[in-house]
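Below you'll find only one chain, the form predicted alone, shown as structure tokens.
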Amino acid sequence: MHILKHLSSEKDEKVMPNLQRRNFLKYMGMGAALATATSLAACHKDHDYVDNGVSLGSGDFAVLNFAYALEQLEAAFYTQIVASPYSGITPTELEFFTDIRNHEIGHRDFFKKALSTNAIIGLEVDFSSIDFSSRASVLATAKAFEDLGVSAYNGAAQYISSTDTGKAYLLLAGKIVSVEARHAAYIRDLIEPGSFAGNDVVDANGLDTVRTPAQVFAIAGKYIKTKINANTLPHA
């Protein structure tokens, strides 16, 4: 059973030197501004654990915590792949999965820093249903996670406020979802060479899939052991 408990960014910093020295500094340019906005918000901890689960908070912070939860899940998944590669993995595949892991860790740590005291706790995940020794199992799960991530960002954007801070969050989400889409295209190409998308995620108008937070958690909940209370998420 592959269960990673209470993930911490400190451990992962050791395995992502390239991101730490170069790319993460780019993220933190906007992160400083968002952290300032966060520090001006109410200091009570809406994310404290109660009987009905960890609350995501309210307003824009709830939307960011929603994204933070998904990034925790993806970072944990790709960390596991790199730590115990599937049978027959090629050096090129391992290199690309390492890059994806670093991207997801960067996304996760960015949200944690931007949310500051409003961030939810580190989630406990359960990957016992995934056979990490099987290429087919890993790629199928990676495809599902990446497609889910893209649709989650697409669906959550409408809930971000129209304030100046909300606009900054929206810009950030756009930068991250585009990276997630690149991951999704690469995974699909690994499964079926020459492919990068399909009509299961892109409609006849060339528009990507959109999922509501409830739809996202209905899928992702299988892999998240920590109980999450998403009732405070904004509604369009």
Second form
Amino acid sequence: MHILKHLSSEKDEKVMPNLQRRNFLKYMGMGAALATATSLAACHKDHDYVDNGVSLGSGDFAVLNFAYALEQLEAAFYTQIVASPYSGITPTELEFFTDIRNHEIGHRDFFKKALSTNAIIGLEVDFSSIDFSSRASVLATAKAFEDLGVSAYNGAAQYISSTDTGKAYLLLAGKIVSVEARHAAYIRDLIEPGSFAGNDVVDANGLDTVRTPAQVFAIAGKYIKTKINANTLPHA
Amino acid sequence: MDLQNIFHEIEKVDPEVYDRLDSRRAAMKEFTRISGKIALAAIPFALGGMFKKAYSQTTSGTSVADVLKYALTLEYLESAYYIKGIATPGLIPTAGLGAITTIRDHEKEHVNFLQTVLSGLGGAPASPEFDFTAGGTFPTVFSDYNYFLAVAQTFEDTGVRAYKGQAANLSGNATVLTAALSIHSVEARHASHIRSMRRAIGQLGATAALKPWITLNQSGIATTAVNPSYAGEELIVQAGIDIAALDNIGANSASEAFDEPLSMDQVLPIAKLFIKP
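Swap state to the form predicted together with the partner chain from the form predicted alone:
The complete assembly is shown below, putting the previous chain first.
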């Protein structure tokens, strides 16, 4: 059962499209030229690529491709950690990072398969700012990615449609986000024991952080080389 | 903020608003009363309570208020549990006190938040009285730290599943859905940490196989009494896709990668074990 195939591509009324491209590039923190040879080389399907970058599609597809993009980023990150662990990594840390890698691969490949022909291409990542030999650098990035993932799902869920198919996807997003939160807590505890739900991420009402897709891309953008056109993403 | 404009907008969305609030003047008074005493973040909810939409049934027949009352019951349970645990001399060692205090504070905040929101939706129910021994199933829950943590883990993992099970019922109500999900992920952070605490101690079924994430339907707790809280977590097929086969990550990773929901009908019998009749 590939429920995505039954999704309407019509715009859901709650989806507020058209973040202006100029604004979006600004959010991405990359106003200048990207999307030339590298993106073209990475492009497998013609319809995925337009001059403005890789389109996330519309309606629920846009939200799901947004999640797929983040899962691609996380999966690539943990794959590299496991392939070349930081110095001084403990056996338990390596075991848990391998688990996390597998979870993110599961999420990534799930979205790819579920989205089928509506899936965006495989993104090219840019990890040049990360020192994979350094525990501190890797853990700080892992914490940022996991907290970002939690806030991204928390913030994007409201834009999934209220159709039966949309509800099925809302539940799937819910199944994933709590696992990201488990990761986040584990990694935060590695950095500072007891910081699993620190007040930098949980507010005075006991609520976790919520980010709009634009806020998420503003943070994630520096790790994604492929130009993404998020004009169809919801924003508030 | 121009209140008259707000009411004009409310009238447009919900023409019968004054049938419930008598008059614009009463609505104004109600709004002032509510906004005067609640946290800023809760204002959209309290305002929402003045709308027909918030009173309405969701497509599944469960109203938003019903979902919030259900959530409040679970938060009452968790909050009372940690309050009592911390107040019990000699139960929680110094090493665990910081984390348990953090978690207690969040649960208290969730209680306050949900009470406030429900006060704008016709009122919050009072807390039930609890029996955390579950009628004698966990007789040492407040004298044996290992039991205390095991029950805490069960509460947190169950809480995650309970909120997840209500997401679809909140679909279409962006504000409440987002808040519920924001509580949901905090419960998951708690669960992750308590599982790590138990793994480090290594008692009462907590072996090296106990991880921050849930493997198959394994509780990591040496009593079958908690099994209903983990039933169904072993799922490895999502939306028809075999997750275990993806890049051959295997069944353990596939089950861990997706937390599973529990319905109200599944959670309430679990909660009732701890509620005094």
